[in-house]
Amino acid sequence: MIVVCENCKTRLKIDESQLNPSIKQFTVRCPRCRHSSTVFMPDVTPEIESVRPVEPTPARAGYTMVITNQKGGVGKTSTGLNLGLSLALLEKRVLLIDFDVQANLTISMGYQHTTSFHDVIHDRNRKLESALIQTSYPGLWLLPSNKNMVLLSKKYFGRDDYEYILRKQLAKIKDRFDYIIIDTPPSIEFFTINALSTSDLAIIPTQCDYLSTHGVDQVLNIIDLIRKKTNPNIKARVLVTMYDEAATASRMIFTKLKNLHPERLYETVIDRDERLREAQIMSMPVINYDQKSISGLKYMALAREIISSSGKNQ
């Protein structure tokens, strides 16, 4: 846990394993200025999370986006979470889908022991909306992942029309949301193919390093194949993440990306920000952790850019 001193803004790292789990608050003294602050512990998510069905709303024709890149560590999950909350803060109804066996998005939001997409389609008596969690953030829902998701690929990969399993299920609920954001694993296989086959837009996050930019070209080639086989209307955009203006290499590769993908590159660039890493430790979106954080403000700018380009300004 990271605690910021109210007086001198020194950041203190607290070992939560040393705290009594039953306490709701405690006092910490800053070793630098000796100021005492009261720290309130966040609510712990119950192991079995109660869910509420999404209430019917006027048709919204949910604009669906997949966050994808074959290379890990480029900020896919962080982008999905923080973009989702930013859109919700702009009064949009948003569904986040964790379509990754590792369940990083689910864990990042503080949930565990939940129902997944696999559990729903495995039980023919269940509806997809029964697995949706209405999070503590107004306007933001989550379809979580769990360890059973690994069975989904084993059962369905290679069957007729396996690429459309996700699309068929989302068709039943997508008009209840303005935006649907799908987080995928760092590979092009069953889960990513399904997500690409159902999405209006693929967002490809990339750092400004050689291997990450090489991954962008690979994903764009895959998307070209998806257009020919399963989803002719999908578009692709590139998002620069963890950008370090002070690093010469970052600036050089950023310039290269602008030259290679002038029409695809988002104007918004997500800067490297320590607050983003701290927010991940606290299992919360960065703009909720620190409303003035650099990355939080940039994700809000990205949300506005997406609203404008998707034609959903109203």
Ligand SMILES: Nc1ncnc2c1ncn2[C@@H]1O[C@H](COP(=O)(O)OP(=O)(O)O)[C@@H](O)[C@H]1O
The other form holds:
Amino acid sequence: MIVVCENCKTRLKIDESQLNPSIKQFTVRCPRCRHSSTVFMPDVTPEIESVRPVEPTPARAGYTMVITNQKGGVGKTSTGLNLGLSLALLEKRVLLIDFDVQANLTISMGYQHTTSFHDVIHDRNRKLESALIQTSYPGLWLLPSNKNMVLLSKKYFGRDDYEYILRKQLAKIKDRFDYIIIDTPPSIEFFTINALSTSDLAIIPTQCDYLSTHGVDQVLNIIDLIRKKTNPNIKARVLVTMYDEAATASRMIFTKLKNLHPERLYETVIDRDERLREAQIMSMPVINYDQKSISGLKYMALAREIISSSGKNQ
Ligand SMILES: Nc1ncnc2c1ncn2[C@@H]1O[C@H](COP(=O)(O)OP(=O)(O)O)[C@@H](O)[C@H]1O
Ligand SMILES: [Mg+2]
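Switch over from the form predicted on its own to the form predicted in complex with this ligand, please.
Next comes the full complex, this chain leading.
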């Protein structure tokens, strides 16, 4: 197995036969820069039905999805991470973009002190590629966030064509990936507008709680404005997260969402699952933490649903 040093990007060859097969993670020290990186072992076996590669319905290269909702805590970051890894497990090349100053996605993947999109824009000599991290998960890359990102918003928000800053940068590299997934903050400002202006699809995660239908409508209204102003072709789909089948209120709101958005609602529903919260503490996607977890399997199902529809006009 090849591990890339988080610090100096040296590629280190690890002899897997020397590793205890039951361990979930290990630390490797780079002989060149002495930096220690944590490596998570893929915890999936080919015999599990849900991780077998699907028949490819090739999306065009660089199919870009933004995960967005103005509400916080609805599962945007969890969806970005777990959908990203699920697509990578299905043998797609995936770039995750952390476009939130809070850097929750970056932290959830165990990275700190990284180069962000801000640092690329700020230093004209730097290329976007130099900020990408090849994660320890095969096929999965990350463009991390850091605290400097707030400066980007302060400097450019409202300037001419500020909506297209991400689109212009991504144009140079998007063909290298099958899917690009952008995690956004719970507000409509510089980052979310840039992400919406460059995406083919907006995924709107929502819980089944009292105000969720209202929240989804608000996001759909904003996407209508984006269509008129910067991105006429963006589509929108709704994803129910943290679903609790045992709760009557959850089932009632789910039915309401289904009636309101019959075409938009994903068939896959992500259940509320403690394993996902535990995985987050371990800086892991849930399918790696527990390959039989219900939320892990559901994110795999969502990845399949997306693969089979992203080549079409969804
Ligand atoms: N399916 C789920 N089951 C249980 N907890 C979840 C699930 N999805 C997300 N969470 C938890 O909910 C919280 C908010 O999730 P997060 O993905 O950070 O939302 P957002 O990015 O929209 O703010 C986190 O603590 C996360 O662990
Ligand atoms: Mg988040």
